[in-house]
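The data below hold one chain only, encoded as structure tokens and taken in the form predicted on its own.
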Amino acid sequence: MIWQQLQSIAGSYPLALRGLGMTVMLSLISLVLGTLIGFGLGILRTGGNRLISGAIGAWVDLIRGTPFLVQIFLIFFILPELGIELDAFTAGIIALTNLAACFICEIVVAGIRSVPTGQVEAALASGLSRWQRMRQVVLPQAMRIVLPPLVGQYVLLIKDSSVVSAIGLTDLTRVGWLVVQRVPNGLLVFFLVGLGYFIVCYPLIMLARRLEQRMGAAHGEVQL
């Protein structure tokens, strides 16, 4: 019986490949946009303007403190009532990008604040402008702290992309729900779905682990 079910699942290979492609494309676009926006928000939040910093902080806390499913429902179902029509793919990109940007913003803020104050003061004494200090002194040092959790956040975002199946996008999770209607073995079907996500995420998991090891080794050398 299991063999027959595996054969039936194998017949869904083109659909599964399409779902995997949708998951990868959604994640990739959202990661790129979310990283750019997140770094921008992180730099603005540490820029010294209390109004801007407070507004960004409030938005980040709101997004981090509410379920992603609720956020994507608000974008896909509520915005059309306000006259903003979005297809499922666009709504998914906006929701995932916003989620990624908020979490990445906090990672960047933590990295920037970890740079010793003396380094910033030395750059200021050297006559560097604010942007030059950020680009030449602060960010290069902050990136050593930022990179490992940043890659880890990428893994979390790829897994969070499964929520877009709730608004009808045919991603990997949605394919699982479609296949399980024909193959009445949810355990087997969603084991394979989970395996697909693992295959996508595993290289990033290994990269994050390697970065953490290198960071730890570099920190140990500095202490010695």
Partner chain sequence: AGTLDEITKRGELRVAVQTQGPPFSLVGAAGERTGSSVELAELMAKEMGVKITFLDFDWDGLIPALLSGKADLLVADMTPTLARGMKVAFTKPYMYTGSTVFTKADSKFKTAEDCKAKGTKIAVLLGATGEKEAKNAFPDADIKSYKGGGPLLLDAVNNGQADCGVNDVSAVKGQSTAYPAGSFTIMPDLLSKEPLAFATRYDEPDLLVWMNLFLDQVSVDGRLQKNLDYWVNSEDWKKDH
Contents of the next structure:
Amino acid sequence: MIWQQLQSIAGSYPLALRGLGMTVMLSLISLVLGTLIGFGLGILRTGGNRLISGAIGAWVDLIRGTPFLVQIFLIFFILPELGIELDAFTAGIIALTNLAACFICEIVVAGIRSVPTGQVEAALASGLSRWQRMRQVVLPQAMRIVLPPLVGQYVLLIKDSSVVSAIGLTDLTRVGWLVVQRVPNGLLVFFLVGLGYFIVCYPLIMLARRLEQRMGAAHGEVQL
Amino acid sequence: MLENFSFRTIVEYLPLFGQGLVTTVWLSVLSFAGALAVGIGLAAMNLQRGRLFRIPAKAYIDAVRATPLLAQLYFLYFGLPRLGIILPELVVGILALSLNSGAYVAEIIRAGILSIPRGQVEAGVASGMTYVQRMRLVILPQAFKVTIPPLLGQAIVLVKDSALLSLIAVAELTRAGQLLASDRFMPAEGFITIAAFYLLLYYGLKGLAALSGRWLGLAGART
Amino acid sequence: AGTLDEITKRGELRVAVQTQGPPFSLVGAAGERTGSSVELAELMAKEMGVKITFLDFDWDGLIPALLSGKADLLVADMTPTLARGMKVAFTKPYMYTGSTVFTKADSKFKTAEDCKAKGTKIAVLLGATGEKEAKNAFPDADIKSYKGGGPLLLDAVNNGQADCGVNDVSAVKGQSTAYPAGSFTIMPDLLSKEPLAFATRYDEPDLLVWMNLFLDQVSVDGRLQKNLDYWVNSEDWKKDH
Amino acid sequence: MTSNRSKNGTGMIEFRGVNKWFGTLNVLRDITLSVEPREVVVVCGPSGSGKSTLIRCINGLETIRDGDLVVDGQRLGDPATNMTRLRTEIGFVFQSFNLYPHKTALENVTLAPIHVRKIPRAEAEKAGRELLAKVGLADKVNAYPAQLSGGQQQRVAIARCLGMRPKIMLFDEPTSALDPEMISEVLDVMVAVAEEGMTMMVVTHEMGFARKVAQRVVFMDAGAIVESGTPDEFFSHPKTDRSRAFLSKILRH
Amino acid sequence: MTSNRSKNGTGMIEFRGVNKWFGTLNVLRDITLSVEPREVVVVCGPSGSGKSTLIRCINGLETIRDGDLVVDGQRLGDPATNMTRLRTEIGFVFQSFNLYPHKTALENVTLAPIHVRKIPRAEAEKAGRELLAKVGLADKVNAYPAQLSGGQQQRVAIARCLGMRPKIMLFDEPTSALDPEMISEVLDVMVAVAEEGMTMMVVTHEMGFARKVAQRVVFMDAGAIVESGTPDEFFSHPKTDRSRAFLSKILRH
Ligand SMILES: Nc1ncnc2c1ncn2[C@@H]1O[C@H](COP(=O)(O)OP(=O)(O)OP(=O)(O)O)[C@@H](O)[C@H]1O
Ligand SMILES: Nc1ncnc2c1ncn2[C@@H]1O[C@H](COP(=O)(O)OP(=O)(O)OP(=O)(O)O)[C@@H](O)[C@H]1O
Ligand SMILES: [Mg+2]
Ligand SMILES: [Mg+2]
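Next up, can you give the form predicted in complex with its partner chain of this protein, since the form predicted on its own came first?
And the full complex, kicking off with our chain again.
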């Protein structure tokens, strides 16, 4: 019976590939956008303006504190009532990008705060402007702290992308649900789904680990 | 959907949401306790010098991190019976959450222990402490402080992840919202209410994190 | 202008479906969407002279999709209960089915009566009418509501996570074909008799009238019966999908 | 007690009745002090007496609460004063060097000239190499800070300040994070800079340096300037008990 | 070149032909050195010359590759030697104090006596208070390290070592992370310990301390002991060019 089921599953490979493609596509686009926006938010959040910083903090809390499924629902089904009509793919991208941006914002903030104040003071003392300090001095150093959790966050993002199947996108998890209807072996099917995610995520985890190890080694801290 | 938003129905279903909230809370607490146990065990293995323990621990952590909780949940749920182990859904759910979060907790604990300056270890060595004494008296109390905030972060993730247990018939908070959606066709009411409850839990945990930070800050001063 | 005008102008009928499994709505091995309800919807679009777009949701997403106007109508094996009728407009029933009890073939639970024992684990689908029926029929049993479609109920019963399952009889029959013949015992008597209907919004009266007309037409000219015979009353579909 | 030069107001750095609080702590009390162009002033005093705060105020790393602080003719806190511009006229050398760890020695030196002074890269690099040669690091141009000893790092930090051609150089305990052997190589560079006529304020406990190049030693305690005079006066005849006690401690060993 | 006492083998600490490598770097070269009971030896030399490594070997924080190292009659690396036990006989004071930040001063002092020596808590605390009083910190018993100045922290660290009643005390640059004012308060405590007859090895550049209490000064360079003698001999008549150059640098300022 297992053999038969395997054959039947193998027959669904075009569907599986499409699902994998959708998962990768969704993750990739929102990963790039989320990173850009997350960095922007992070920089704004550490900037002097309390109002902006507070607003970003509240938004990040709201997104971190509520289930992602609910966020997707609101974007896809409630926004139209405010006159914003989105197709499922766009809605999914927006929801995922927003989620990623909020988490990345927190990572970036932690990175920026980890740069010793002496570095900022040195830049300040040599007359660099705010943006020059950020770009030339703070961000390059923050990157060492930021990179490992950033890559870790990408892994979480890829896995979170499965939630968007609720609004009708056929991603890898969705394909699992579809296949399990014809091949009623949840263990086998979801093992294979897990394997699919593993193939995408594992290299990223390896990369995160390598970055973490290199963090100490690279052109290290100033020795006192 | 919003112009007909029915607070009355939400109030009517409030007892159900209450029950769901209670279930979510206690199953999260149990799962987190399990995750701590799993995490401490894995971290201990991962910090050993010998490969015998380190490699399986690393492999487990990577496998959990690289696959979705859903797949892990189903793997347990459908897999255990094939080994002749039939457990109640709730137990499978708590087990799945513990095993999943345990991998993340292990990484947090390991990072916490490794963040303790080498000098602290050396001071312990130099005063003739054994490995166990050093861990117990010097390293762990300090690592504990460093790991509390990320652990609470992981607790927040776990609480939200517990929503997935509605898939295997555990009646928790999300399930209450789904009931409103399927019985009364009021998804907006259902989802916004559960979002509010989860947000409540989130702020609770966040407050706890801030509080513990202040409390620990008082007990052992900063370095 | 009514909804029908809009659909004609758009040239597209948007139908929300839930892919809950054979025989009503499934995705074939090659990824094509098909099933009894799906074919009926396609027939509707053909009669309207427009093309059809399927929007595929979880159960949770079906109603919001309809209410938020993402879809014109909703095609799923949905029972038109009065509570649900408060929110969406159902067509007249196009077929009747009912909830049945099924067990594993070699199980000690032989009849529906056996399942009334205290603590019997009964698998049902979350939010489906079977959930209600099971609660009524087996008040002492331990009801477990699953999410994700009928095949998982069969899997749960097959694996022993539940002693028996309660679900729509057509669904059970259709989905048990994935197992070797004789894996399950399907009890002959139904717990209830329930209609199935399509749904649309109350602000689309013209579409509702048209859909009822469509159902009358296809039952008179036998196309409905042909569809049901192929998908629901036999296993003919297995040969092609 | 402070020099009467502070009255005529022609100083390069002019404190007039400056006060600063951290919360309820009055870290600078009524500071009045004037530093002439080309003058070298050494500031000393016990830990926590406010020495760092004093010189950090000069380039606006700290802000003052009342009193006037005029640097190079511009009043700090005045809306008309462009702080970023003013800071390019003031070099600041930190105790912990604060080199940019992700940039080479040369990049550390040329970063501000290129981005702030807008000097073409080639020209900035040429000047940077010359400066590094001047502080004795011609062969370390492409080394990263982590590859340099503490003394070398501090010399790069000095070169980095000189690269902006400042009118004033401020030093906050530039040698106190260094191994004893490396202290003299940094002090030598500082002496050379002083001898070229730079206006300097140096917080340090290296009394040999004070004797050699300082025109004035300022002794602070608890936020106030307690004593100020020529090095000879200060070391040989300290006027207050506090400065005597302090000198006995740091000169004894 | 080293003292001929190293031959008779009665020393408290005996290095005999010790070598150590970090990778391909030979950090200790053929070290032969004997420290008698109650002797105070000061080790000095340029940065990276292996001073820290030398004394870290004595309590096994580093392991040696060849040669013999015998401490209090026990050979290191010998399976019969119980290192944990031996370490309780050796106090080690670090440059960066390494106090336990989550414990008060008293808890820092009593931790090892209670858990390693198994002394009853009440007794250990009494002894701890006396020790803290002895290093001048009777009023800081319940303070956490972060609430103490550097000099106070280092004095707690010394009290922590004394609490174990060691036969030997090792110091690795105990004053080089301190403000100039605080150096003398720590040196005073060290002098007092030395005068009570403790066997001590001290890595330091505080030559005043060496003059006052050391019986011997050992000068290291590039992993080898280049010169050793009484402080007077060493400071007044350094025998090698290298030690002369080194002394000129650290004594000049
Ligand atoms: N950012 C700050 N917030 C609060 N208090 C501060 C701050 N910076 C310094 N202080 C306090 O102000 C006082 C003066 O500090 P300052 O650093 O100027 O002293 P200092 O003379 O440079 O001492 P040191 O020799 O230790 O460097 C100290 O009591 C210090 O604790
Ligand atoms: N763990 C290690 N791995 C590799 N090399 C090391 C290690 N520890 C020290 N070294 C190297 O061994 C040499 C001697 O180091 P050591 O710390 O003993 O010198 P030191 O005389 O104490 O210098 P300092 O005055 O700077 O403390 C140096 O070149 C150093 O870089
Ligand atoms: Mg200072
Ligand atoms: Mg050393």
